[in-house]
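Only one chain is shown below, in structure tokens, and it's the form predicted on its own.
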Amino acid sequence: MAEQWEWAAGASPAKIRRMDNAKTFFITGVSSGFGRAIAEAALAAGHTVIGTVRDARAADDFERRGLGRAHARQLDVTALDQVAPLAAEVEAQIGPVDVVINNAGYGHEGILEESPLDAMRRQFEVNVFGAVAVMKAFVPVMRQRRRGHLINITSMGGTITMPGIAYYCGSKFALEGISETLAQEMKPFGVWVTAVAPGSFRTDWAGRSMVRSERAIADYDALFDPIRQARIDKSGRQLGDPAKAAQAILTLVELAEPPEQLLLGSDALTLVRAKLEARLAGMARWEGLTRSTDGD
């Protein structure tokens, strides 16, 4: 990688610190939540960050933070035909991207019977199709360079489930599967792929960012209303700290052999471990029925 330097704010031409390990990050959705926290941590560590935002005001705000190393680009990840040209423009104008972080996404909450199919379609357009478009835009250049790291922000909801987030969990299960498969495809070329699965963090996911279907069927009141209210009440007071998650991501990208999945948060670890243990117990219980389908 070319030698890089950090410059004093306001600047004199004096170089103040050499950064031989500086990387270039491409992060979707840097206006808030994990995207903002990761971008800020990466910039503070001396890296260059290209961050996607939805409007010009957010772009100006982002670029003001970066001492010339923060580059905003307006992008709606569901505008699939715009993703590859943007990736090419970034590579040509700013330089090779070392780390791609698919962070843009949101949560849909609603009982499946009450939630329209259009809500599911939108959930998958953002959380799955948009993320895959970004991966496909950068995979060719990373494969050719024989280096790079693709990170997909999934969720513990990509392994565990609970009533009322079927569309969200479905999208994250899908992204987990795609990420794991791509990891196997890219490993021979020295390109790493990691699904980062957070638990509950103090972001806007359960607040203003969440899309909620209207309630209509009384049969679900006892099951779901307490879950919805608890999520609203807990928003902003979750266990996870986004700034600490960002530091974990910076550690992840420095590992010689990064994992294919990284859980973030002790709640994610506890709940996912319990789910996997229960699944193994179920496999053992029904092993006879499973094996009964084998041919003679």
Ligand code: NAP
The other form holds:
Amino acid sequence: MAEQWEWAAGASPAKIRRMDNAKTFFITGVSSGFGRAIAEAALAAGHTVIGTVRDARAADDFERRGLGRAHARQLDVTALDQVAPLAAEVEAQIGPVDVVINNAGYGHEGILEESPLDAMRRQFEVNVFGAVAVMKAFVPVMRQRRRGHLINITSMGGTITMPGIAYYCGSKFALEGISETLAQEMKPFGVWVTAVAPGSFRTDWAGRSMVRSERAIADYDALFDPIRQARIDKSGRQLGDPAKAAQAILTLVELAEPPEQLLLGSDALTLVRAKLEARLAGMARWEGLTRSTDGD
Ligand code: NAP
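Can you give me the structure for the form predicted in complex with the ligand, which would complement the form predicted on its own we have just seen?
Below, the chain from earlier opens the complete complex, with every other chain and molecule after it.
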């Protein structure tokens, strides 16, 4: 991944298109994957990026290659009491944040019966509570300024499901619901909220970042072993290109009226469309029973 930063850093400032509408981004988890790709694209487009990372080496790396407009901050998003002070510090030191991207997150994989509740708690602490803490830290200033864009990286797994990722899907369904609700609450103030739901992309998600519960119950072998193996085999060769996702997000932040949800990737489009069509068909099939509970 280093070459990509070289590409950004190697371009002379004169070659970097300094946009009249240069924005300040706050992105969680810029050490790899989507966060890194979005940060690179935003920097190359002339924006300022405050990027959070979890260790000092990643912080140095981010700032060194960032054209003087990359500001690293160390944050584990589960340190909930550090989030609001960090938001206040960057607003004071660097300036008003225009775009917040809740990207930090990971996937837990495991059959529900085999996966301890602590694994679920950790999954929700990072993917849900961490993201909400970041939203809550920036909502007051954005509401008062009457502008801003909060972007939550959810997943197609925030709408579709499959065996072996119950805790992950649960966390992304939760983030989708929270994001959509907040979009309605913030709209009167001119603050946009978008859930960006990617399909499968070439990041570290299914590699070093994934937390996998150990197999224990042979009854699930036939269902789950092929799914686990396929995910391992596909890691690094998924359909989606994070650099193209980053360009789509740069387009998203320029829209006059950004959507409440944006799918990324044709796999996400196909699978989510099929899920919603099946949901509508199920609603039609059981409509009589559904309506049977209304009072006179
Ligand atoms: P990735 O390459 O593994 O990147 C994950 C990033 O999140 C890393 O920077 C990581 O930091 C950071 N992070 C993880 N836990 C954190 C915590 N507790 N506090 C702060 N930072 C933390 O994977 P990715 O695919 O880019 O993931 C980014 C987001 O996209 C996640 O929310 C993921 O669920 C979502 N997503 C991914 C896909 C996909 O196919 N790749 C699809 C749909 C949604 P470290 O380097 O310190 O670990």
